[in-house]
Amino acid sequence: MNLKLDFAVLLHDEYPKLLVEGVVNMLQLTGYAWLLAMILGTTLALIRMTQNRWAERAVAVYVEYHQNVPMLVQIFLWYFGVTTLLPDFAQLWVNQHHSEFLFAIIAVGMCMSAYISEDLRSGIRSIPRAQMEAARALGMSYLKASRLVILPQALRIALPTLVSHTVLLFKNTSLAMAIGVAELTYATREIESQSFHTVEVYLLATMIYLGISLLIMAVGSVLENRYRIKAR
């Protein structure tokens, strides 16, 4: 087998500027998608500590029908079902601002959502409940103390599980490709078809989420490492 390498490919043309705004795209979704996967994680994880028994029902299915349907599946319901659920004038809005960016970043979103609310559950769980009750007894509302109280050490704990959960939001934005998101996987697909250099690109595909990966690893560790409860 001569297998010959050409990267140099990669510098022709417009792969350069594909490329660019691939990762562009791709970092905007994440970013975009992590923030909707925070704020809903985070309220769903307050309203299970309500022990309203309705309330934690309706966020547990909330929880099981998006860890359990392929996040694929989501990203064409959320893409191609609920569009046609639209009153006309709001179909006509979010086809002129790229349906397909807000669509993948509501499905992206939602789904970690439900992980994120699990993690941070488990370390709301991990807080003795006295902690709720004399915050309660000094006066602090409900919200006020699950916010002074109750959640920033429910983050420090959690912290190890939401930064792999946030590993696997940013792997998983690559699913937009599907419904025509110009993110990374879509450029390298894009420029693998007109360049036949399949291996040149993908290496070059895999090197960038390779490294954006270990990069969110290595904050995190120096977060985890800097916010960690110590034993006492």
Second form
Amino acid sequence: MNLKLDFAVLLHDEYPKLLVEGVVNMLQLTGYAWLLAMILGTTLALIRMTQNRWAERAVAVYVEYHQNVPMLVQIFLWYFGVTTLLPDFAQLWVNQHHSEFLFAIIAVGMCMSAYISEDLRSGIRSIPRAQMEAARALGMSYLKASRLVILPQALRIALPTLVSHTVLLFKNTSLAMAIGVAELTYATREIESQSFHTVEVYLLATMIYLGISLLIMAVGSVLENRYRIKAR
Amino acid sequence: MTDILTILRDNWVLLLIGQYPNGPLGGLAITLILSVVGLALAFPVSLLLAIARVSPIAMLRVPATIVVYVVRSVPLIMFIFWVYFFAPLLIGRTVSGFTTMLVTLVIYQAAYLAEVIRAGIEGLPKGQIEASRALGMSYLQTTVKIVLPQALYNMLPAMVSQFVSTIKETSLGYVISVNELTFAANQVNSTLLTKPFPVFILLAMIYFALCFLLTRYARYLERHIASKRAGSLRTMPAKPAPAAAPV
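Switching forms now, from the form predicted on its own to the form predicted in complex with its partner chain, please provide the structure.
Everything in the complex follows now, all chains and molecules, and the chain you saw is the first one.
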């Protein structure tokens, strides 16, 4: 095997543009999907907390579905399947407006919201019920008590698993390449097939993924230290 | 719903075993073979990684830690492409998609499984190691006879969950055209053309049935082991643990 690394190749032609676009798309996908996952996940966790039996079952089905089906299959189902169920004008709109990006956000966000709701639920469960009762007795509404008393503590307890699931979400945005979202993995393959400098471009992409994952983990551990609940 | 049943009736052979008698094995069969063999091969590697991760010798601990962190920080799809491009270069001949996927799964699962086993090792009470060392057992003896049997037994539920992850990860074989379940479903979809929604719902349902059963089994094991630990702490360490891979 004769390997000569020539990273200067990656500066030729339109490669830098492809790479930068790939990284930007990847980060946007991660950001939007993360927001969706957090909002949905928190909502689901709060619904489960109400202890209404039917609501609880519905959330359980949602969570089990998203945890037991591969994310790639979920992406396919949204992109190839759900689009065909839309009314004609919506299909037309979706086809003209980079639907792959939109559906990747929905698929990744909804899948990860199942994991995040489970993280938050175990966080919420570790807080004594008496705190909710006390907050309600002080005249707070259910939502206000959740927002001001329960969630701030539950979030801190759930932080380590939330961070590792954020990393998982970030890594899984790479699956969006299967439906043609021009994120980093997609750009990497493009450049590889045009330039044949396989090692350089895959090494660079791997380093970018590695760097951002480690960055998320580092930010997570800083947050964990700052917001640790002091022992009483 | 009738669509789904019709598709299942017309294509169950392709989804289950691919073109097997007349061509290569495929579909669900390949998915299962990949995940079972992948996890079984990853197990010994992960055991060594986990032991190195908790070793007092920095020469072992540091490289193992780096390997685990790197593998866990990079998407599986990147590893698939690395193996896809470099396995042929390394051994000098073409490598089938199946082998590529298997090698990738072994690398990836070894790192994840190592963390599961490490958690099991670190979850044991320190007193046990001290006691066995005080009885004159060497570090190696303590690890093999005292620590690992208990750590592996306690971590059985987590290993079943890891098996579920492996099944889900085999779906990525699709990107390098490994003839597994997701790939088979895509073939069905491209022959039918007009029924993508029922096809992919069916695909999701097959994965769900398989993985949900295993997840349930993991939860059952978890309760079983927890009640065993709580109920008879004194007899627990004496019980020999099934040390083989959970598959």
